[in-house]
Each structure stands twice: as C-alpha cells, then as structure tokens.
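The chain below stands alone, shown as structure tokens; this is the form predicted alone.
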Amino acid sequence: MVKFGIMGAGKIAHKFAQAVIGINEYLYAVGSRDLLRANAFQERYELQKAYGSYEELLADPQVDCIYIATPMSEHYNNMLACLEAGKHILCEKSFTVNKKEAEHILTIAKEKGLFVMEAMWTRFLPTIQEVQKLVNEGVIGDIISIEAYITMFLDFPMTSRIYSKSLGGGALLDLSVYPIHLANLFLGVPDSFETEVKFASTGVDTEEKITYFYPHSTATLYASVIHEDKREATIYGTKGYVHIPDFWSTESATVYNNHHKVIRQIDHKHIVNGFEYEIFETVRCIKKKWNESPVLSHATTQEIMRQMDAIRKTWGLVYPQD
C-alpha cells in the first residue's frame, strides 16, 4: 500500500484527499504552514497525521509518496526537498514554471530512483483514452485541425497569486497547459506557433489563442481568465470529427461522421471527481518501482515546459525564476 502525504491544504488538496479515499488508497498525512488548517484537513478526512510545516511531514518515514498542492513558483523547491527526502511525488500541474527547473527536478530523481509525475489528470480520464484509441484507430481519419476552449472567470483582486509575476500568474501556466498538452497528445509537437494575447496590468497574461502548425493540421487553442464562455474541444478528421465537452475534466464524447451524424458516444463516469485515474497511475507506477509514467512520461513535460517558455518569449512575459 502507497501511504500518500498531502503537501498544501488548499481547494485542490481537497479533490484528491477525496479521490484518494473514495477509491480506498492510503492517504496517511497532511502538511501546512498553518497547523490549525492541517489540523481541520487530518479531521476532515481522519488521516493519521497532520504537521504544521512541509518539513515535519517530509521527516515523517511513513510517507511513500507526496501529491504537491501549492502555489505553482513553490513547486521546484518543494520536489527537491521530496526528493531530499527520499519521497515519490505527484506534482500539480504546472509542474514547474520553467523548462529549467522541470530538467534539473527529473534529472535528480531518476539519479536517486524516485517516481516523480506531473498531475496533469486530463491524459488518465478514460474518455480522453477511449478518444485516443478511436483517433489512433482511423475512425475520424487524418486529423486535420484540433480546437480548444477552456475560459473561467476568475473574479480574484489583483493582489492574488493568479495576476502574481512572481507566483507564476496568468492564463499560460494555469489554463493553456490543459489544451496544449491535448494537442501535443493528438498532435504531437507542432512545427511552429502564433499567438494573440492580452495583459493584466501586472504583466501577466490573461487570456491567449495559440494557434499550433503542422504538416497537414493545425491546433487552434484558447484560454482565459477573465471571461466565460467555451469549455469545449474539437478534434476534426477527414472522416468525422469528435467533440469532448469541459475535455480537461471530461467524462463524455460524441463522434459524429461527417454527416454529423454520431457513430459513437463515449461516457465514463468519475468514480470520484476525476482525479483518481492518475492515483491509480501514480500506485502502478511505484510498486512497479518505475520512476515515470509511460502515460505521461518525463520527456513530455520537458517538452510542454519548453513550448510554454517559447510562447511567454514571444510574449516579453519573464518570470522571476527564469
């Protein structure tokens, strides 16, 4: 059994505290700056232990593996204090803000055997798997051109961590990391890149359409923090063509030939909230005693945290890390 510690306490450490528990995995602890929020957590959810710093929960020898859920300029120090300690990880998406410190983080765990992977939960759902099968297989033919939209209003001040230079603000790193890593998982790497973009007065990016090239196909992607309106993706064949409702949490799809006419529905369930499929991943991969995924491997992250960093360049966008 993975005894799993829970690094931040915040929104997202509540999803996966529930996935974790509702597919009966061991969630053994949580870690916060403030004990008094940790202790409502171990409460909340009956853990064993609860510690009022990372450190404390990182000295503990009964946590296996650590699910990193804090704000996403802490997340390349808090791997290396896992790794450190000897710990696996499952880090929040972005996995880092930077190529840079995605590279040495990898580097540093496959010299000491540890299991690190990206929580980019979107490539465990199993409608997202189901579609890639059906793509793979030929049902909508050659894909000519892919479109996604992932827009949330996020209605916070522009004191918060979401306008933050130096906290890895803006759409990018936050909603863009959704529809690029489906293009490149469609896709794969595109040959170049145009992009349209609008500032917060902070600096930071706050809504982007990234339109993606390729030899015979395009990938035409949006996101934004400060409007709502598609949530959707597209993937257009010479065949058909599939449409995947909210596809980064999705748990339907429809194919339709190019009648429009559905040759196909997919529908899978959350057992919990969506979060379990890369827990389930994350336990397989650590009693197999692998260091990575072969769903989502090393390389690709490497690879989505250098497109990322080319489309901040084209930008002036620089953080602070950088």
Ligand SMILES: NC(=O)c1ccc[n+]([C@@H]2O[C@H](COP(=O)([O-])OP(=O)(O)OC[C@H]3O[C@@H](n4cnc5c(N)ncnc54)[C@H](OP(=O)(O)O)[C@@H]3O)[C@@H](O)[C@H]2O)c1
Given for the second form:
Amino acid sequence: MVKFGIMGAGKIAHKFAQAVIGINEYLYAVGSRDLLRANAFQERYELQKAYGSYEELLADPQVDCIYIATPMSEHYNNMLACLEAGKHILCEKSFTVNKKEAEHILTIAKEKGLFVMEAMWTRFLPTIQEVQKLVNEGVIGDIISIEAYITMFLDFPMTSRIYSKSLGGGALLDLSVYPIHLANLFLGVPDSFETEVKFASTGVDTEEKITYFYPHSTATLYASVIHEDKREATIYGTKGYVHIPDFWSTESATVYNNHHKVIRQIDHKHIVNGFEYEIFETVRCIKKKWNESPVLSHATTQEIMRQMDAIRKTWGLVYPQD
Ligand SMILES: NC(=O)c1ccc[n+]([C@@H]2O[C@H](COP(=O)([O-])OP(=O)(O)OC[C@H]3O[C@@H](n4cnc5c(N)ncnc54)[C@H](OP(=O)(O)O)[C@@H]3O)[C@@H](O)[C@H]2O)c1
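Please give the corresponding structure for the form predicted together with this ligand, as opposed to the form predicted alone shown earlier.
Below: every chain and molecule of the assembly, starting with the one above.
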C-alpha cells in the first residue's frame, strides 16, 4: 500500500486525513512544525508516527507520498525537500506561487522519476467527469459561454495566510484557481483575458472577475474571499446548458435543454468528503510508477500557473517569490 505522510497539520490536513482513512488507504504519519500539534493529530487519526518537524517526516523511509498542506509560499521549498528525500507528492492548490517555481519542481520530479500532482480535487470528482463526458458527446451542443462563481466570506484576521503577501495569499491563488481550472477543462487555453479586481490593505486581491476570451466563446469567472453570494457554475451550449452547484466540490449537476427542461440529472454522493477521488488517482499513478497523472498533467498545472502569473502581472501584484 502507498503510505501517506501529511506535511502541515492545519485546517485542510484534517479533511485529507478523513478521506484517506475513509477509503481504507494508509495514512501513516504527520509532520508539523509543532510537535504538540503533530501529537494531537496523530492521536485523533490513530497514525503510526508524529513528527515535530518536516525534516523528520521526510527522513522516515516508510513514507511513500507526502500530502503538502501548507500555505502557497511554502509549496516550492516543501516539494524540493520531498523530492530530495525521494518522496512522491500530492501538493495542495495553488501548486506554487508562480510558473517558474512549478517548472523547476516538475523538471526535478521527472529527473528523479517521482510522482507529483497538484491537489485540484475538482478535476477528479465523478460529477465533473460525467459532465465532461456529456459535453464531449455534444449533449449541450457547442459551448457558448461558462459562468463560474466561487465566493466564500473568509472571516480571517489580516494576519492570516489569505491576506498575507509573504504567504502567497489572495483570492486568485486561493479561489480563482478553481474556475480557472474549470474554464481550461471545458474550453482550453484562452486567447486573451480581461479582469476587474479589488485589493485588501495588505496588497493581495480579495475579489475579482476574470473574463476569458476564446474564438467562439467566453468564460466569466468570479471569486471573492470578502463576500458570499453565488457558488455555482453554468456551462451554456447551443443546444442546452449544465448547472453545477458548488462546482469545485460538487456531488450533482443538472443538464437542461434550450427550453429549460431537465434532460439529465447527475448525482454522485461523495464516499467521504470528495478528496477521495484525487487520492484514488494518486495511489493509482504511484502503483503504475507514473510520474504524472493523465487526468491532471504537469503541462496543465504549469499552464494554469502561467495564466495566473499573467493575470497578476496586469494587477501589479508581485510576491516575494517572483
Ligand atoms: N482543496 C481544498 O478544498 C482546500 C481548502 C482550503 C485550503 N486548501 C489549500 O491547503 C493549503 C493549506 O491551507 P489551510 O487552509 O489548511 O491553511 P492553514 O489552516 O493555515 O494550515 C496551513 C499549515 O501549514 C503549516 N505551515 C508551514 N509553514 C507555515 C507558515 N510559514 N505559516 C503558516 N503555516 C505554515 C502549518 O502547519 P504546522 O504548523 O502544523 O506545520 C499550518 O497549520 C493551501 O495551499 C490552501 O490553498 C485547499
């Protein structure tokens, strides 16, 4: 079995732990900068090992694959350390702060023959995959436009990672990365884009509308960490449309014809919490000794980072890592 170790015992690490355990995969260890936090995490999930540093976690030869659950600013150095220690990697989104970092990591992973994947769980959800299949079969005709909204009122202090430039904060890397992946999944790489954006006093973006332009279609993508309204995506085609509530974590979607009549209802309840599907894929690829997933390739992750670099450039939003 693939033995997982978690790097960073913050919020999302719990969701990952619950998913690994829920599907009877092997969650072996946790590493935290704080031994007490690691111990508490170990006790809660009955893990074999808890380490008070990431170095100790990586020095354990039993660990096969590290799930990186640290802020964006740390992903590059965390992944470098994992690769040096010969560990496979599933790294939380956004994969890195910029494309330069992503390229370097993926080059080294290839050289070392280690598996690395961005933990963009949305791409592995059965509902999203079924929508993709139906769209490819032409059920809604040619795509005319996509509208996607991910708005979450994150009532965090200004010192939190979300608002911190040095921790790779901002709505783009935290939330817009989801609709950007969605647009790329259904429409590919855009020809050009326009944006509207708001900034926090700390200098990071808090709310944005990104419009992607394609030869015969557009994608309008909204994200906000300061207010909450719509949380959904709609893919409009020449013959009908698909509505996907909470598209980044969805368990359902509804397909309509052009007369607003339901022609297909898609329902896939999560086995645990939705993270299990990216975990299945990670285990599958590692067992097959693949360096990357065919579902979410290295080229795609790099392309997404390129698009986010280009968007930030128009905003003048520069991170210390740039
Ligand atoms: N897939 C999803 O649905 C989803 C949802 C939320 C977040 N995320 C992603 O998951 C990652 C972590 O997010 P989170 O919400 O779990 O963050 P969080 O609660 O702040 O946890 C991050 C953890 O990273 C570790 N860390 C290492 N270096 C750090 C530093 N310099 N400053 C602060 N913490 C540091 C800390 O763990 P230790 O002290 O234990 O080492 C901390 O608890 C981000 O990449 C985020 O985009 C994904």
